[in-house]
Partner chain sequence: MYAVKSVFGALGLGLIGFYLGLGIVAFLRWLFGYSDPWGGEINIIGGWVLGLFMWLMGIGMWGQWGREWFGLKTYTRQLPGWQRYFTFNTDHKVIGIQYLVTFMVVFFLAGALAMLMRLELAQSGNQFLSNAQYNGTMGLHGILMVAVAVAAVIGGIGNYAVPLMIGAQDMAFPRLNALTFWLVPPVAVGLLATPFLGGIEHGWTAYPPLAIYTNSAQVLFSLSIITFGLTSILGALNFIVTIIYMRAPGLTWGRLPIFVWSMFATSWIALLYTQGFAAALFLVLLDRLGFSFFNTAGGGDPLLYQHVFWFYSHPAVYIMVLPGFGLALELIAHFSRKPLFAYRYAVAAFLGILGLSGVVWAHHMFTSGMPNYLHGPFLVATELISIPTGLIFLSALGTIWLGRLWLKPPMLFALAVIFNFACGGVTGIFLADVPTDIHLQDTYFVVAHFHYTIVGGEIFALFAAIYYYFPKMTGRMYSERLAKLHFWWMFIGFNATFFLMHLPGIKGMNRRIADFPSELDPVNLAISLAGFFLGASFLVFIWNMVYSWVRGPVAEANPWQARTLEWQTSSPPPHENFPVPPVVSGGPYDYGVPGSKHATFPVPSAGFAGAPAGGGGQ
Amino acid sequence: MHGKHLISVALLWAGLTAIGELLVFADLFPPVGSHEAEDFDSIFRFLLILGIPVFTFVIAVVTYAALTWRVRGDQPDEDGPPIRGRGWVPRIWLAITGALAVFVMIHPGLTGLAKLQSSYTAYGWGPEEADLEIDVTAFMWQWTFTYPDGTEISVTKGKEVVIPVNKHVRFNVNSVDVVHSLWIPAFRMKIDAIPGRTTYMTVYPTELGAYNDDQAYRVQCAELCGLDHSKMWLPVRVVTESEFEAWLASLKSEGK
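Model, the form predicted on its own [one chain]:
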């Protein structure tokens, strides 16, 4: 490749990389509703910062080659001569990308997993001890949430999941038919609901929020589970502790 082509590709790569890196810090993410969401967004941005130069390099080379050496005029009868990777360039490329892959597998891959899982034998994410435990039952195609006082929430009772802010909330998750997955986008957390096994996830909401203000505040099944999978959701509302207690009392007075 001649020098002018190398310079052109390098400039295109630098421009695309700059745009990509700027977008990493743009406000394009869903609302951050929990401590866990802050961690996952930081990890995702870190991976993007590392991955964008690799991605844009491939895009720059392919785009420049396609535009510069595209066939003009009549189509040739045969393909051109093959281009084989030789010399120091492909070796350096392989070394850098391979080292990046190993690095992200260790950090934040394994280190993040160790931080999220309380023990190697735990069937869930986050601390096992919590201020509030809610039992969750999944079935085609609904959820049932049972609070410690027996209050039950579903699409017909209560019709929304309410939890207090600045408290550890643990969801103990079961399924009575097929595999589902409990997912709350504002918290960036999900856990599979597996028949015959109780899994859990513990979240620490740090912001008040409600589905009416942002649809990221919802419980959504994240495992394709049948015809009405997309309808398997419920609104979530994060409130102060006093509002939470008042909400529970109001449901109890209504006999729910």
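Positions refer to the first chain, counted from 1. Model, not experiment: these values are computed from the prediction. By rigid core we mean the largest C-alpha set that fits within 1.5 Å across both forms. What changes on going to the form predicted together with its partner chain:
- In a rigid-core overlay of the protein, residue 249 has its C-alpha displaced by under 2 Å between the two forms.
- Relative to the superposed rigid core, residue 87 undergoes a CA displacement of at least 2 Å between the two forms.
- After superposition on the rigid core, the Cα of residue 194 moves by less than 2 Å between the two forms.
Coords for the form predicted together with its partner chain, given the form predicted on its own:
Partners and other molecules have been left off, which leaves just the chain.
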């Protein structure tokens, strides 16, 4: 008595899954600005590929059951078969769901984590050694970016964070008042700015890009920090190394 229904549900499931998996090709993401963004996008797609069949399985069974076995009259004329689910079905279910959970836990969970963390005791993402280190200070409701040569970028000066392409750029993040969070959507990276502790994140930009071309090129505060939280952002521009040097020099000559 199961056979026919099992086949129908399997077909429905396969159909829904085929449609659902189209989401993988959809233009879901902001532009890929860095290595980290590439990794994020591929992990996200991977989880989507795995997650969609889980979702469609539930939808397929619920839809099929509701359409096939619904009571058509005023009242149910009889009860269903007293199946209790004590045998092998729950065990197989446990085995499959357990295996799936452990699988995504290990990959991309722990493997991805290992790639992102360089040491167990650090407070942040990515390698600790970098080609360029920028100190970031968050305050209500803006940022100050301090370059190694002492150049400072903030709302009052420059108003644009410029970094070189194809370099490891490390942001050392601090806050003077409340918790903020440094987020650059084009890089898919984020770390909170906490008073009294320095956190960091290292990114490796791989593409040139600027806020004017895509708004994902911005540093955005991502932790509610009071009144002007939504205005706490600055544009980001990724440039070639020579342009970067020139930019630094030009700010210098303007007299900082």
